[in-house]
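Below you'll find only one chain, the form predicted alone, shown as structure tokens.
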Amino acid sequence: MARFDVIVVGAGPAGAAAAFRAARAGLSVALVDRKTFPRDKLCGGLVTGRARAHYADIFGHPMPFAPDERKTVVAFHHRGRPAGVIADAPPLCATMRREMDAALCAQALGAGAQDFTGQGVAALDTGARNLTLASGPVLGYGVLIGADGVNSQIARALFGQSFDRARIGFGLEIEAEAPHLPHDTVRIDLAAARWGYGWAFPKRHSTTIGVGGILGKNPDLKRAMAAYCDLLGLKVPEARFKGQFLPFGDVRARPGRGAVLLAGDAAGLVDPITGEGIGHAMASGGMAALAAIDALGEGQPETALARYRAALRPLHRDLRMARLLRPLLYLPATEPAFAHAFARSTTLRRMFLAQMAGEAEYSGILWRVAARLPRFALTMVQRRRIEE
């Protein structure tokens, strides 16, 4: 049996960040993924300033993008009506996950992680600290980092399920040729789905179009997606829609157990309002690696989770604030007032973009929004009567 200081399962943004940082620190690292890279990944692929900052911190250089991938115009809509345009937004980069994830994985392997991509996990034994690959080999670990996405096999092995169906989100998406849509503009349509939104992100060779929201509140998301495509002037057969669960605010308060850590989507680290997950994935992968480095350095791998949870506290706090704010956007009693305030206030729109850029936190946004809504909405926030 081959033994490694760290085994990372999942080679997307969270896993690649974890494997890179651990390997650069001199640890022996195995990088496992059931897919080979490049591979397709359902995702809007919008990389925020927050994500780029985490990338630079972990990988040591700016995240590379072609000039035509950078977008600084964001057009907001609400139920099909214009809700304001920001023409000088902090840059958002529209990328294809197939290309981006392959580059991230290559950097992790280049840093010294051993390549086990294209191999699934057949079994996990947390007591013996080893996992068995579907192809047969058994790998031992000091610390295991599960970065294997929303359908995490590692989370399922620890907790019996990968996510809570009562809280999970779901998204539908297509890659479409849409030359009639502005190529320099990111479009966000609030309430295109219930408790969610729609998006149109122009890329180099296509436009990524999708809708997403809380699964339990969208029994017919395909109809919402079809209506959104019609709104954008596209006729797309429903058979072309691709779907994926989204941990849309389903944050795991306990992201692992002992020497097993969960990062990225596997830990539910997705913004409940914007749906951003790439930046949080890289940040949490980097934090998990640091927790592993410190725990193994002291010969106490079982302390990795406590270290990791301490590092995650600010992010968990901000995501809780986002969950507190989300009902104000989507409850029938408050949505009209929020939409009116958002359309009239350039300040509110800029605050949301600043949050995506990593320049603001939800705690400041929460009270600014609540102050603009009716008194009962403020009371609802203060009492934390969240209806989800």
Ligand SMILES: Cc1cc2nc3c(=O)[nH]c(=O)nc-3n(C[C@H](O)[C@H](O)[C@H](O)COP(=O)(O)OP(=O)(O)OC[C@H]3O[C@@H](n4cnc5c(N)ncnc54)[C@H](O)[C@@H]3O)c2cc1C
Second form
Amino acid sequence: MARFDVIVVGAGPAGAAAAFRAARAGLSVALVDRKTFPRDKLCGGLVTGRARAHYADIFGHPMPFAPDERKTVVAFHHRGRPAGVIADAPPLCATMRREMDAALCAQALGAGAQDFTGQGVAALDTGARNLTLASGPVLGYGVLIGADGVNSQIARALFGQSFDRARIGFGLEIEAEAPHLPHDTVRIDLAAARWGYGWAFPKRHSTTIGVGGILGKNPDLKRAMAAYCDLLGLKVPEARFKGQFLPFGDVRARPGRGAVLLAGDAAGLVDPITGEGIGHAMASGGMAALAAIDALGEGQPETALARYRAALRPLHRDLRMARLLRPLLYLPATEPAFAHAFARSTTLRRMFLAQMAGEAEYSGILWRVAARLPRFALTMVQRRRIEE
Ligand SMILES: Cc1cc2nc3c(=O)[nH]c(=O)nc-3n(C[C@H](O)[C@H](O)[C@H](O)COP(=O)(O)OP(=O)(O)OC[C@H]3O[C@@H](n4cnc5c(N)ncnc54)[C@H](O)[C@@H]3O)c2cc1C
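For comparison with the form predicted alone, kindly provide the form predicted in complex with the named molecule.
Whole complex next, starting from this chain.
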């Protein structure tokens, strides 16, 4: 049986970051993914300033982007009406995950991780600390990092389920030809889905269009997607819609057990307001690798989880803050007044973009929103009166 200091399952942003960092630190690393790369991943592919900062921290150089992937215009809409444009937003990069993830995986392999892509997992034995690949080989590990996405087999092996069905989100997307939409503008449509939103991200050869929200609040997300396509002037047969779960506010308080750590979507690390997950995936993969390096360095792999949890604490706190703030944006009773305030307030729009750029935390936004609450409540009452 081959033994590795670290086995990483999943070679997306979380797994590639973990494998790269552990291999660079001189550990023996196996990188397992059931797919061979390049592979598709359903995703808006929007990479924020926050994500780019995590990338640079882990991979040691700025994330490479073609100039036409960089977007600085963000146009917000609410129920079809313009709700404010920011023309000089902190840059957002509209990537295709197929290309980005292949490049991330290649860097992890280039750093020395052994290539087990194209191989699924048949079984995990946490007692004996080994993993059986579907193709037969058994690999031993000191620390295992489960970075195998929202449907995580590793999380299921530890906890019986990959995610909490009552809290999980879901997204539908298409790649469309939409030359009539401005190529330099990232479009966000508040309320295109319940407890969620719609998006149109222009890419080099297509536009990624989608809607997403909490699954339990959107029993007919396909209809919301069809309505959104109509709104954007696109005729798309439903058969072309592709869907995927999204841990949109389904953070795992306990991201692993003993020497098994969960990172990225497998740990539910997606922003409950924006749905952003690429940056948190890379950051948590990097933290999991550091926890493994330290735990193995002291000959105590079973302490990896405690170390990892300590490192994750600030991110967990921020995601909790976002969950506190979320009802204000998405509750049917408050959403119209929030959208009204959002459309009128450049400050509010900039605050959210600053959060995505990694220049502000939700705790700061929460306090500023709390300070505006009396005015917000007044707006709500006035709007209710007008609507009655
Ligand atoms: C519709 C939609 C739109 C989104 N848009 C954005 C966006 O614009 N910006 C953003 O930041 N985030 C976005 N997200 C979230 C983002 O896609 C995820 O948060 C991110 O991909 C998480 O990275 P990860 O490495 O944890 O998992 P993944 O990227 O899902 O990678 C997991 C890897 O594990 C592999 N794998 C899975 N199961 C196994 C197994 N059993 N054995 C071996 N390998 C396995 C998979 O093949 C895959 O390569 C979106 C999500 C959805 C669903």
